[in-house]
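Shown here is one chain on its own, the form predicted on its own, set out as structure tokens.
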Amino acid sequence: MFASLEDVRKDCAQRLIRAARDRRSAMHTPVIVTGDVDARVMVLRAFDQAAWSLRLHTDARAPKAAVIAGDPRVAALFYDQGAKIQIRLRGTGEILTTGPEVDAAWTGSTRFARRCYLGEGPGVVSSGPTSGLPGEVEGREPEEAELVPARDHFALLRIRIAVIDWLYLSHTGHLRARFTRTDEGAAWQGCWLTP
């Protein structure tokens, strides 16, 4: 099944590939880590397999983007239980807030997932149970032109995968393979590792 590095890599393409598209692939949701050591659920959007790089959505007033601003490596953590297959992945991170690509992202989405940046920015401190959200829009979709304020809030977390870990769980024998590159089109230098 896995008879060589090449195999392994195009494995990993293709389990990023779904796992972006499909929201029931077990890896749609991967946990991020920041530089800080902080981990979190986030959601994969879209994973280039021409430049080895996830994209997250993320709010621009999350503790997360300052970390990444001022220490930008980061690692994400893939699982996919029926599979038995394990990646770690490590790379650069870094929040963009304007551009094209944060503008198709943010019309690509619903309004519904867009609604989540009118609220306060994360980690405010409050009285009880909360969305966050203002009242006018809890529990509701809101219109195009409620969306409006939402929109400064929201922002891309982009990680230019540097580092490959890969993990198959076998009862035969588990077997682990890694792949490094040094910059950003650079060609992967894969090994076998021992699990």
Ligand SMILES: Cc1cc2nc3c(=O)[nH]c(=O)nc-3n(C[C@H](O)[C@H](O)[C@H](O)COP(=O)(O)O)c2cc1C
Second form
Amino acid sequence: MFASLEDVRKDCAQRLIRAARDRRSAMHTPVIVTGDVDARVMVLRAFDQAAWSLRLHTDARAPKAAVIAGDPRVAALFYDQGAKIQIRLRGTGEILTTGPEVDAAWTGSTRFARRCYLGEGPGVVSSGPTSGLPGEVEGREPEEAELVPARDHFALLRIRIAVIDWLYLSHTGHLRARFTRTDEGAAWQGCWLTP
Ligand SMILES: Cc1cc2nc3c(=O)[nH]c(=O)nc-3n(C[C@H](O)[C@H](O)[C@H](O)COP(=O)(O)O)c2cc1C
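Counterpart to the form predicted on its own, namely the form predicted together with the named molecule:
Once more the chain from above appears, this time first in line as the rest of the complex follows.
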């Protein structure tokens, strides 16, 4: 099934494509790790197969946005329990708040998704349990006009992948491969590793 390194790299690409498109995919919600050794679950919104980059959405005020701005090292961890495949990615993160790609991601999101950006940013201490949302939109879908101020808080996280580490668990013997590249235009260099 995985006879060559090319088979493995194609497997990674196919899994990431599906992870972004299919919310039922086990790989739809990877763990994203930042340089401050913090980790959190995020939704994978898109995988650009040509550039080998990931797109995720976040709040520009979230602590991770400032961390990435100061230290762009990012890792992404995926595991598909059914397929018994782990994918570990390392690369460079970039937080974008303006530009056509961010605008398209914003308008392409549902009003419920965009509502999250109306309230307080993540991690603000509160005197009691809180969603952080303004009371008038709590429990309902906001109108387009109400969402205008939320746009300023919306950010896109782009991760340019530089290292792919793939692990397949199998009764007949686990398999592992790694692919690296020096920059975005360069060809991937692959090798098999002991698991
Ligand atoms: C299933 C799931 C999906 C999530 N998706 C996102 C996401 O797409 N973007 C995001 O910023 N946070 C997402 N979160 C929340 C983060 O895990 C985290 O709590 C939040 O971003 C806090 O910000 P920080 O990591 O900057 O401290 C998600 C959490 C869960 C459990």
